[in-house]
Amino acid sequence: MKPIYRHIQPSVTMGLDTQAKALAAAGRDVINLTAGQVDLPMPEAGKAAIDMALKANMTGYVPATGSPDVKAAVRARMGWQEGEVLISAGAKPLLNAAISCLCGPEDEVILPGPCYTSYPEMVRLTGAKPIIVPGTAENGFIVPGMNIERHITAHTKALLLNNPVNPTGAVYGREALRQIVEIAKRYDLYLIADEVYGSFVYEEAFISLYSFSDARDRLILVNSASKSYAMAGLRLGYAVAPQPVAAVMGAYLSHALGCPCSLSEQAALAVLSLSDEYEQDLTSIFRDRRDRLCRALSGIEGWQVHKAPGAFYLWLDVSGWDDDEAFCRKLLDEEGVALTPGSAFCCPGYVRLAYAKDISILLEAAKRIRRFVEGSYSSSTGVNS
């Protein structure tokens, strides 16, 4: 049997981000809208905490699953009364630990699609099989419970739900979440929830899967400081899980990763104690970007621009033209705008635009995209002219 790693594909989003940065370094005028990284500065309290930690020489190892005071701060901030809290170097290691500790060869993991590009590869790394259950534009890319249930087999071990959704910006409401909880209980499945975009919900209050108390005995919930506090590069994630699962995840992390960064922990302690005002301001800024960008891209023939209710992505239908990968290559080559093809998220025919840039940059990108689409494509034939 071939080693599992030979089946794993590199991250498309990180690859495109690297390509766009290389072009910019070579002198090209590139607007890079591939990476989902908040562009605003992290709170000053976090910076001050890192300075103090450096002066105090707090640069040694911390416990493998995080320091007790950081766990307590996370628990208080997130309202996680039940379950064990784990701290790690970002959300990804925690998600990977959960999947690796729950799944193995011949198991299956349900992934509502479109889905984040790393999810299928994380599942494949365990020898398990990712089962993509596609959503559609007609239902706002929310995958109904009945569709999920049709894909459950005797091999299904878990369901991994990203809410709000990367790449579509869809947000699962209470009824959709209740359906998923009931399905998990009916078929005795674990629920792995990635809620890193929970601070970016624009019309209604965000509902966490943790709010369903009857799901907590099977729920592994992951969040991080990367998006909510603009700390992506500091790599500080946190999770809550039932004690037996948390114990195994902790053992896995101790071998696979070691421990979180001591300086990142101190920054997290500082920002987690802030009032809600920082997150509220962040949400307001991104809501304004979304609304203005949607207006700037509206009216392009053949396009439908929808204001997704969450995350910070526009999910654009390019199925009427060339395939999504060709679209992105040509747009980058001709106009210097880097987007991510939907194929990377198991949904060809779309492209993802991350509006994590200043509004002036986003409006310039919108102008270039409009010029590219209206000038390079024939609306009558729907193909490259």
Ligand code: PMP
Second form
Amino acid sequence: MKPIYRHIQPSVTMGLDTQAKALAAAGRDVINLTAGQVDLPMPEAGKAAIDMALKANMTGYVPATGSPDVKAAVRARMGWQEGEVLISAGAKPLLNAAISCLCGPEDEVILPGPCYTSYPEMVRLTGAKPIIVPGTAENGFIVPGMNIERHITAHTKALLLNNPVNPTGAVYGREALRQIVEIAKRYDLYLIADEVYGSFVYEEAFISLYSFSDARDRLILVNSASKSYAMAGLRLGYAVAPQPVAAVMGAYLSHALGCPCSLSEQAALAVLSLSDEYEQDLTSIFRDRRDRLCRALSGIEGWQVHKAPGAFYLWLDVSGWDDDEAFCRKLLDEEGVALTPGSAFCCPGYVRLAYAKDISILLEAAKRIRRFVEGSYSSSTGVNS
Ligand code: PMP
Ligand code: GLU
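Form predicted in complex with the named molecule structure, per the form predicted alone context:
What follows is the entire complex, opening with the chain shown before.
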């Protein structure tokens, strides 16, 4: 047999989620806090729109980059005036389209770290090189512009910024974003922004990179209905990009995906027109979960739990143990709580807890984690004994 040309690492987050679900299906008592998937039902208006679309036989192809009325609804909701809007099957294909169209072998893409598990593979798929610039706990995992600048070379083509950040829950504010915009301008880089957690910001109003009008000619901004409207399985994402970039991304998507799902488009039309109250309610549910979970995990001797300002993740330092993967394995074996090791996000020594579950489940998880951590700290041999 001729060799397989490409070797791709599977998505660790999706793999762990599948494993935890399989254990639960086999009868294990597992609390699955791996995948970042909103547990709430999607808005009723979206469900009704799908029913109506089915009755109206809306099951044919739609335009490759989305139907005009859906694009208009996205533009209105997101406040995107300049640039072309593209609709596709979630944020992932749009990110892949952007990276694939902009980058190739010889190019480098800066990824502030720790970063979403799929980014390095998305970059490698194009032949380009991911350059991870690590953040540190001292600056709340916000990577300062100075550090980013040090990693720029003649090959740097783009910077991919996720804000709020998966996995740390960090939120880049105006000053940090301004630094990034200035760097992109100074070195003539494309800015690819992934703002899928934009509705999950708990302390201050979220600032989109789109609000920097001087960045729009180099900005490809991606968002989706997966988190904000609990529609991850319906696969509906949207992006805005300068016209020449949007044109090639659209051509790419027409070959790679054909078009978005016609029913999901109708659901999007309905949910995008919901009032701001929907988003405010969602944010307060998650803020409350975060606050109560952090309280339940506080006061464990030798262990700090930081209340991250965004997304729905806690980023827990487990460097006191021998490694993050062993921590997750043992926690799952002993207490039936599934978390994601930081190595999946290029940052060993940490684990990620997704608090997208009902508070009663989160409080039970906190009890088990506390028992596990206190038990392993009090034993002289540690977690791998
Ligand atoms: N970006 C980030 C940072 C994510 O955490 C995820 C996970 N859903 C995605 C993109 C993919 O989103 P979608 O479901 O819209 O493809
Ligand atoms: N984004 C989620 C996560 O980080 C879902 C899984 C995935 O898309 O990778 O867990």
